[in-house]
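In structure tokens, the next block holds one chain alone, the form predicted on its own.
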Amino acid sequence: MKMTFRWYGLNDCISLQTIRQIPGMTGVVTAVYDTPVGSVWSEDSIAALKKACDENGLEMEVIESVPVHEDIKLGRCRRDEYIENYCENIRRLSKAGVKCICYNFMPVFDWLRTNLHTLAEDGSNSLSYNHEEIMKLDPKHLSLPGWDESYTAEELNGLLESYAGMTHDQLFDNLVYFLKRIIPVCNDVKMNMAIHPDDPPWDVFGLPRIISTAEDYERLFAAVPDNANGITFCTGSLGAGRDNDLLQMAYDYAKRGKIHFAHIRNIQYSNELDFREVGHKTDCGSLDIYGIVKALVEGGFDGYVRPDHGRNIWGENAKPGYGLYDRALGACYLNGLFEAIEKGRK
């Protein structure tokens, strides 16, 4: 197992010098942010990230993410052009030492929350989701935390209209089309693809979600049966689906070598759909983080891990979910779990 930390590049307010001081941290998970979705990343931009990581003694073996252009998800006529660009990005990243790419195939939104600063009793704040609030929104006049600056109203309405009538099967077929063209390139350069589950794991605004359950994973693995076709095991996203057995999934997919990357975080259920994000420790929320880590270890997991969304604590006013302090605490907690469970087995 390698412990990593999400880093938003050279403009991130959290420096690599700070990240390297977190005990047990081996590397960062990053991306190129100066290039439009669907375009080829410049070798200079990739090299600049790599150089900064090397100078701070941190590996850059995971990229999160190389975004998938909406034309690929929609199956439009330009998808082959964008897929070829994606393949070139895989080749260029491999040359820089990257071994795993985390990506998603969620239409329009790759995550949804209704509040980015939900206040807890201890004074911390974190992201939360309230389904009733989502259902009250007019899809043609959306205002969503974290997305208001990503799309203009016209762009968002146009995208939603493009997906009108798209079925789960159609979106899944477009994912398979994409994977069957990039996986041979991955095999050539020894790159693993780790698809991130839907967040939250149910349809919203009529947009189909297709990577939300164990059944979805089995369908994906059957359609593209290749070792490079794996998953990002995100406990928070999968955990929002109350029917998902995270311990069984963690063990089974680790045993089969399908978990290339793990995002580990905890959430607290409010009811059957609502949740808020909490500290990583098991007793902070509704997920058995100890049990999940134990299942990963017993399944033989040896991929990359990162502490996922953290709270804003100790007066920090950071990018929601991506402050320093709580994620650093989460990394230390997770490192402790892995060490204790691994040594206990020996």
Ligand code: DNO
Given for the second form:
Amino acid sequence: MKMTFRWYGLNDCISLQTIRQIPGMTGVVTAVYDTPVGSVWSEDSIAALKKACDENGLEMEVIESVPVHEDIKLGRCRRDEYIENYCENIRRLSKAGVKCICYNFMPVFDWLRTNLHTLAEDGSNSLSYNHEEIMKLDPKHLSLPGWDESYTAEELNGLLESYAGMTHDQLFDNLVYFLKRIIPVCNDVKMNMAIHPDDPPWDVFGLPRIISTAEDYERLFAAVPDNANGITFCTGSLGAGRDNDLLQMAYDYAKRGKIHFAHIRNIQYSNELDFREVGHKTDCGSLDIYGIVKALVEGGFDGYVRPDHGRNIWGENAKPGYGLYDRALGACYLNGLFEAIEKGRK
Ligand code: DNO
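Let me have the form predicted together with ligand DNO next, following on from the form predicted on its own.
Following is the full complex, with the preceding chain placed first.
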């Protein structure tokens, strides 16, 4: 296992100098942010990130994300061009020492929350999800924080219209089309692809989502069995699905060598669908973080880990989910769990 920390590049207000001081940190998870989705990343931009990491004694072996252009998800005629660009990014990143790429295949929206600053009793605040509030929204006039900033209202409406009527099977076929073309490149250059699950793991605004359940994973692994076609095991995203058996999934997919990357965080259920994000420790929330780590270790997991979303604590007011303090605490807690469980087995 290698513990890593997400870093938003040279403009991140959390410096590499700071990150390297977190005990047990081996590297960062980052991306090139100066290039539109779908295009090829410049070698200079990749090299600049790599140089900064090298200078700070941190590895840059995981990229999150190389985003997938909507034309690929929609199966539009320009998809081959975007897939070729994606392949070129895989080659360039591999040359820079990257070993794993995290990406997702959610139409239009990535993660979805209704409040980025839900206040807890202890005075900390964190992200939360309220289904009723989502249902009340008109997707054509959205102003939710966090993820819709990249589209103008017109673009968003256009995109939503393009997806109208798309079924789960069609979206899945488009994913397989994409994978069948990029995985051979990954095999050549020894890159692992790690698809991020849907967050939350159900359809939103009528858009299909296809990486939410154990059944979805079986279909994914069967369609493209190569080892390079793996997953990001995100406990917070999958854990919002009350029917997902995280311990079983963690053990099973680790055993099959499918988990290249793990995002570990805890959430607290407030009813059947709603949740808020909490501290990483098991008794802070509804997920058995200890049990999940144990299942990963017992399954022989040997990938990258990062603490996922943290709360705002100690007066920090950070990019939602991505402050320093609570993620650093999370990393230390997770390192402790891994050490204890691994040593206990010897
Ligand atoms: C949220 C993240 C996701 C993730 C993407 C991967 O904090 O876990 O945004 O980076 O879904 O493509």
